[in-house]
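Next up: a single chain in structure tokens, the form predicted on its own.
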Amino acid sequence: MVLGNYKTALSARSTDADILKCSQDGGVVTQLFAYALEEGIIDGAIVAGPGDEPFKPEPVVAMSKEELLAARGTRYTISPNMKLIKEATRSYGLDKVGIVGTPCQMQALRKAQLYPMGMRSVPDKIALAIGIFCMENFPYQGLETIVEDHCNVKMESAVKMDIGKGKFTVYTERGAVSQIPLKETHKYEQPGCHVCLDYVANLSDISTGSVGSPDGWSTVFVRTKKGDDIWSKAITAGCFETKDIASVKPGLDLVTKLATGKIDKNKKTLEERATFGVGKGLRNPYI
């Protein structure tokens, strides 16, 4: 259980050159809030667009595929899409809402939709939620000091960042490519993120993410009906180009493997927050 609940998992990739030409991988969110938007599913979609510095998130409400390519590609330190939630559905007047969050985002929102207080206008309002693997995140000023004093390169110069293979690696605009061991990032990763046990968005409608898949595709679980109902339709309308999961490398035993590791080493660090101080712990989140 540690992938949760699914109906379908495969390996994907958008079947349109723009959205591919500068995705992070498939491009399966943003072509997924493209057709939703093309088909009327939602109004608009919640999403991490360029903010005023380089590779630092704001949250967005996009209503059209241009704001849906601007805001393509993986940055990695937190987008608070959260916060535009109500604004969404109050001055932008959405009925029908898309967003797409990291697994700790999931769990606000699902939270959201079942204890509404001071968020009546949400729960409803939900059309369609996408979910993002993560390991974990970090503070801007950590990415900012990664990127620049780790791997040499300059924030205003960088095209792209990955994490894959232990490695973290940033791409710059004339090409150069540098990389250093993924362990040398952990001691910047959010705190908060070593209490989270869910890699992989199990409160999603639909989740997605590289791992598992070859370079160029995204690997998918479509976990709710109502993400059913849609991946479906997008599939029929060829939005996508899919694999079995089964037929490709490394498929889901490193999902699995990376998901385990996750929880593993989390929940040692509950263990730890539980005796935390003198004669008191620290509140486990999922108790």
The other form holds:
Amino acid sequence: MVLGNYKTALSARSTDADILKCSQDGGVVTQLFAYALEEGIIDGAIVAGPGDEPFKPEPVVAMSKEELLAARGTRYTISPNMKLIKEATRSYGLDKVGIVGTPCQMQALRKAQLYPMGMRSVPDKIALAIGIFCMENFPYQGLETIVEDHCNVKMESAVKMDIGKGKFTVYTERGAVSQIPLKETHKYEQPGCHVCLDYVANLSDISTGSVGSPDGWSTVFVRTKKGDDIWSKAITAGCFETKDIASVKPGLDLVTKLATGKIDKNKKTLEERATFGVGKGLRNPYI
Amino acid sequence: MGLLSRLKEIFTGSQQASEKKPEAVADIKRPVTASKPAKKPEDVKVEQKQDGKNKEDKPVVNKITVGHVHMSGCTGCLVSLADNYAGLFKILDDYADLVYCLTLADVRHIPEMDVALVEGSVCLQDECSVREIKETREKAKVVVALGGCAAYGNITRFCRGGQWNQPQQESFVPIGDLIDVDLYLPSCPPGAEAIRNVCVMAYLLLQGNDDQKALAAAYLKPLMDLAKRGTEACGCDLMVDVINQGLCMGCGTCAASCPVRAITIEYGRPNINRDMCIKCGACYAQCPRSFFNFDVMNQFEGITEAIDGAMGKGGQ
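Could you output the structure for the form predicted in complex with the partner chain, given that the previous block was the form predicted on its own?
Now the complete complex, all chains and molecules, led by this one.
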């Protein structure tokens, strides 16, 4: 169960050169939303658009491919995408909403659908929820510290950041590459991530991330009926090149290994929290 | 009840008896009648509905009984229940009889009922309200605090009396300060779909088979825990019980759920404008780190389908 329920797992890459030019890996999220938007499967998608500071995302409701393209690529800090979920259905009046988010945001989304106390009009209007793999996240100031102090790169001159193979890597516009061991970044992680028991967005319709697939490709889990339906249509429409997950290099074994690692570590954190004080503990949200 | 049937005719047209039988519906099965002893007269009364043509093709004898008890609230929660539109009729057709509701049912005194949805806080200076909330507790098997006022006082917390024509009425308390409450449904008002889901789950809890009962119990438990948590709520709960506890991950849900837009997300954490906060409890209740029951959430697809099915929205 560390990988959640899924119907299909595969390796995929967008067939759209525009999307791939600046995508983090296989451009799966951008491509899927672009296709869904074009086909009327969604009226708009809540994505992490550009914010007022470099690499500080701001949630936006993207209603065109241009807006989607402006939002592609990973920013290793929080984009509170859920904050637009009611806005999208009520202020924007969208009937079919797409949303991308981290595993915790997918959890928030499903809670919003099952217990929509403060989420009027939301539950029945989620057409496509795409989850992204997530080990942990940094507050913006944490990311800034990592990039500027540890990697010696100005936030303004960074063009891409990446986490993989135990390294945190920053690429600059002039072609310089700065790399530090991921271990050095751990202390800047946000504490709320340390109780998270989901690595591969188990509750999304489709979840995706780089882990498990070769460079430039993304691993994709198709999880729900809705996700399956949209995915197969997108494949038929020629949106993606795919590879059998069993045939690609690190494959699902690595995904399983990382997922298990995260869940075990965070379960331990939850246990420690339970007896954190003297005869008193910290709150456990999972009851 | 007569009024409701008429309303229903107006909205759906009298011939459109297109309600699907609940049997046709995903997971929710009508339990066998024999399994449930008819304890109360209300259980049977339903058969004598007047709208001849529209009559359900199967007499509905095992509906649960629901009442709406109106304390000091604005009727917004009742409107939210009604905002299920056709879903409200479906609920009243198949799952619940509205046995008490000052706005929609011509019943003067609080009857025995399975579920009492209480809207509004209790005015301590209003004898009738105090008597009625106690009576509600005695007559209802399950008391639900419907909405922020009943659960936490909401804006009535800010009352200080001095208003024409009852200037002495100044103390308004959440119902939990006077009676035991079984379940909270916070927010101002609680989303129509949330009330719908709780109605369906209450039905399953009281009338379903063992599996359905287990699911409904698991679904309702966090809302019952909220009722045990206390009668005070504020945007501060996000600080005290989420951020201070090292649990916030900045998803943005609280900002979306706030009915008065008092919450913005600044650098990944909620920023609460406490002057604007009306103390409805929505943000904390909606936060994925206030409660998150995996046993229910992991079944989100099935539950959503089942609820859609129960509401006659199955299919595509």
